[in-house]
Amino acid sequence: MRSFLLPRDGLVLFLNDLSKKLELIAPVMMEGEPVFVTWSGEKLALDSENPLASPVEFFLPQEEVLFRYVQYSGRYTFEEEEPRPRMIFGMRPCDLKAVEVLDRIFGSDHLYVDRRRSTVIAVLNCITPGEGCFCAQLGIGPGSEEGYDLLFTEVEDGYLVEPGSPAGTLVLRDYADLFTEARPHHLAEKKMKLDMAEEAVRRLGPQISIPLIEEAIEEAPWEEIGERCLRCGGCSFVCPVCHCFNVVDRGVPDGERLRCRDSCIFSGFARMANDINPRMSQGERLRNWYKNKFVYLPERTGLVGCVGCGRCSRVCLGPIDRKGLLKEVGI
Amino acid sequence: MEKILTTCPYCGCGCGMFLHVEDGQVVGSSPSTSHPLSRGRLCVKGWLAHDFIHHPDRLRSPLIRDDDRQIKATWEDALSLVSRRMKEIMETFGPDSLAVLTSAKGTNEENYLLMKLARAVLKTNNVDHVARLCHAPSVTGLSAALGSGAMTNPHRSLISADVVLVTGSNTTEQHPLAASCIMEAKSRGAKLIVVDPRTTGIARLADLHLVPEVGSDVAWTNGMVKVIIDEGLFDQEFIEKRTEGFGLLEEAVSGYTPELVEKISGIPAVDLRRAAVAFGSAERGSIVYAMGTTQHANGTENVLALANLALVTGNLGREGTGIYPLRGHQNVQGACDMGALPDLYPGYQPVSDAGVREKFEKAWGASLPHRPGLTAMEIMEAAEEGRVRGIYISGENPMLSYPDQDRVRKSLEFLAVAEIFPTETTALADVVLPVASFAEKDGTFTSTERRVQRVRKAIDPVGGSRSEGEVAVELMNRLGLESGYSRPEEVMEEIARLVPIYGGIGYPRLGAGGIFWPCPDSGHPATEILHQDSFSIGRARFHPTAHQDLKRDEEYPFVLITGRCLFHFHTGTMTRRTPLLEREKPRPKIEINPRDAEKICIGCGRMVVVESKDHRLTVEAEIIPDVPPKTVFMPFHFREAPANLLTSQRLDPRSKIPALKRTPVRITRV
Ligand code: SF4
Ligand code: SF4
């Protein structure tokens, strides 16, 4: 596919115009930290760490109303939200990989599929990865190879832009005047920068590989680790791949049926009506969390349930270094 | 989608969090990574803090009582009724027949306004809030000993402690962010000593867990102090230079040999010695406590004893040392700071001080009452006896836990309640005013570590609700004190002018992470650690304390401890409307030791009757070794089995806190 160059000052022009046609989601600095929000001209936070709240929430919201019910009329009003046309700009390769896993799980969920279809994903390759990242060790980042609509890489002259889907190509077509054809040295520069980034991730991040993790899961002192878990749920809530939900009715007699996020680290998740719990201790639940990501999900989807973003370690309330699991077992 | 940085509405840790807003609805939340305490983390309640905001149960319109029904009304009608009735009662029975209960869930600005409403408009000092039920002994005790009732150091200071002593605090569940600092200290190599009758999460992590008889705190603390003195582990220099009354202390603790303490508290003498030696030899020792220490008939003594322990070892005024009274509500510190207390103006300036009173009279352009007012429990008692006739309650649910609500209701002429959800208390009200949640208003909260931080409006008030502050201003205006505030920020400006410890606090300075008070002026860098070079009272004071005999009642052989659990907050108005939290803990259970369970022949899941002297209830049993024999535990969140009905109403004579942690009960099979 052809690739293009967008000069540095062209980026804001490009996004500005796009943001008039669709909802543009992009990372900006809010009170000193990067967050994904609807962009309306704020300064972009492109060289900071990947925001803690993943943009995956635009496909799988933390909570959504499925329908409302009113008792007296016996009526139900269904909230089929018209999916709005969006572009997520600045999604990182790890989060894109998470979307790929979710596609295989929610492929027949029309709410998910509708949102997914109406959203253009513009990925930004990571040339300055964060400290806790280990995407390279899992073969996922710091560069994306497929699955995006548009792929941006920062280069000396601006941004190298590569469309990866018809939707991406279509977006670029409207702005032909902003882009020029990329030159081979831009592609070479991209490769060099990503190699360096990959090297940095491998050097600074934990020395992990899937077989080592599988081994560690079998040997980790789960009960002791479980004591240190404060049951905040953060590791699941922040994980771009975690996707379990609960369906609840909120309010009587009138109210709403919700689909809201859930986590297998909570004891209520698997508790049976008779109060028996197949995963009785917090340690067992944490073990299950790992098993799901590194054993069950690969079996079911062919993809690992962890993308190496390191977020679970950043949010952990107990000092449980998720990526340091190997250290826990002394490998 | 917008993301608005604000402060968690639950516990006193005061985590920084973003609310995710789409089309005027709060649809999610996430932790702030730049907040100095949160650093990207929240506990489960924080992660789900947005969940109750749009709940269909939210009160959306004012209600006015018509016989036994409450009927929808306009704001105009509701407010004019409240102001008319308040005025009538004031004129007929005198100002002290009115009382205002403010809310530890409200902002500083709202507490200030409600306090001003009580004092400057209703002309009564009968103003109080829920702190009475949790940390009044800390305010009384620590002020007497150190000159300030607040937490001496920020949570993060715990990370550099060498020994952390935790008592009466289920830290991992109630103050998870504080617990995470303790755990961080531990992984740095610090020793953790937990003194708690229950084997809580933090007790499981401890290097040394001492299990005392409930209510024997003074005894074991004095015992530790004695060992420290006998072993020469006290800080001579600190005691000489910065304290007074050491002689009295030495004498008072001299009888508390570990052997005697073992008899009183059941803590083996060797363990007590080990704990004392570990704490006494630490370069930096910290003491963390919460309601297990304060909610006793001798709560103030318990606090004083702990203060002695910190003073004797010189563990104050430095990083890694200090006393940490963990507060339960996100703004209980702020409500105290704002003078929602019957005897203190904002900033702990005494009502009895004529100079202070004059300052406020001048600033507010109103004459102010001289006599200190009644505390929360006294207000309820006075209501029962007909001395208080009209109460305005903002954001509190005191009726769930008040033993004789019927009598209170019958003798009250007028009750107005401002709330976000219907509660036991709104059900009794003559007027119910629907108010905004934390997501719908601007203001500040002050966390338990004295960190004043911003609360930011993410969405407009839900339904027809208004903020508690707006309502207070409206009432002031109607009752004849033209206040002229248009924004919460102006209220903070007034607070800064009148309250020395808040002198330098203003919204522009409150970025992520806020500012610690005392902060006397806008150039002041704020005070993270109190008592660094001196105490505000000159020298800190040792207060001798003595153990009071604990007798087990033959007829009521069990001791009931009440408390909270990880997944719920207070009376559950918000958490029980958060589906995930409710699923985790959907119903109340009483925790009973397996040995006792065997004796009364019950198994898990069986219903038992729990009886105290005046009340009884039925609840499911959970057989669990986390409680010691003859001691049972029950959370107080559930209206299905309101544990606080059972608890004793005996008040601590100094701070007037009820003794909620040691109630004799009897347990039988259903
Ligand atoms: S983030 Fe850490 S403390 Fe929280 S649930 Fe996960 S493992 Fe437990
Ligand atoms: S620790 Fe306290 S302030 Fe922090 S998220 Fe939990 S409840 Fe909120």
Contents of the next structure:
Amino acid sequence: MRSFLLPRDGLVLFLNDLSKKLELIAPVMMEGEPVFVTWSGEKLALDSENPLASPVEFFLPQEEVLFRYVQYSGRYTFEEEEPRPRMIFGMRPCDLKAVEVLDRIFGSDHLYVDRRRSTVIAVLNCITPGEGCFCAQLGIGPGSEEGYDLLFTEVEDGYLVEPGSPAGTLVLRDYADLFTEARPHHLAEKKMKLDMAEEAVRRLGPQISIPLIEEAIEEAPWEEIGERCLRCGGCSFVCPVCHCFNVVDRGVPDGERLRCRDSCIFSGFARMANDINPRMSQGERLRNWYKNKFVYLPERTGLVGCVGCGRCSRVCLGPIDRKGLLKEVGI
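Switching forms now, from the form predicted together with its partner chain to the form predicted alone, please provide the structure.
Only one chain is given; partner chains and other molecules are left out.
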């Protein structure tokens, strides 16, 4: 497939014109932190660390309205919101992999599917990964190879842009005057930068693998680790793959049904009638959190439930290094 070059000063022109036709979501700095928001011309935060809140939330929000209900004369009518066409620009390869996992989980959920179909994903390859990243050890990053609509890689002359779907090709066709044909040295530069980024991730991060993690899960001192957990659920809420939820109705007789993100870290998540809980201790719940990612999800979807983004360790308030489980058992 053909590759193109977008000059550095052409990126804002490209995005600004796109934002007039659809909702454009991109990372910007807010109160000193990068955040994915609806973009309206703010300075882009493309050189900062991957935002703590993943753009995956635009497909699976922390809280969403499943439908609204109105009661009239004893009968109910229901209303659903139509998804808006949009582009997410600047998503990292790890988050794109998380979307692939969620696609297999929510493939029959029409709200999720409608959002996916109405969204163009423009991925930005990681040439300067964060210190907490370990995507390379899981074979996920720092570059993307498939699943995107558009793929951007920063090079010396601007941005190397590669379409990955018919939607991406159509976007580039509409703005052909901004792009030129990429040269072989641009592709070589991309490979060199991604090779260097992968080496940096492997050098700075733990030397882990899926078999080693599975072994560590069985040997880790879960009760002792559980005592260090503050039960805040932050690890689940920043994880781009975690997808536990609860459903509640708000409003009588008229109101709305909500799907709200939940966490298997919480003691009430698995609690049943008569206060019976199959996972009574925090250590058991943490073990289940790991098992779900590295055993249960691979069995269900064929994909690992961790993408190596390191957000769980970044947000954890307790002395728990989520990617350092191997150290707990001396592996």
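Residue numbers count along the first chain shown, from 1. In this text, rigid core is short for the largest set of C-alphas that superpose within 1.5 Å between two forms. Everything quoted here is computed from the prediction, not taken from an experiment.
Practice problem: Superpose the two forms on their rigid core, then report whether the C-alpha of residue 279 is displaced by 2 angstroms or more between the two forms. | Solution: Where the cores coincide, residue 279 shows only a C-alpha shift between the two forms that is less than 2 Å.
Quiz item: Superposing on the rigid core, is the CA of residue 296 displaced by 2 Å or more between the two forms?
Solution: No: residue 296 shifts by under 2 Å between the two forms.
Quiz prompt | residue 266 C-alpha moves between the two forms by 2 Å or more, core aligned | solution = Stays below the 2 Å threshold, so no.
Quiz item: With the two forms matched on the core, what distance in Å separates the two CA positions of residue 67 between the two forms?
Solution: Here residue 67 registers a C-alpha shift of 3.2 Å.
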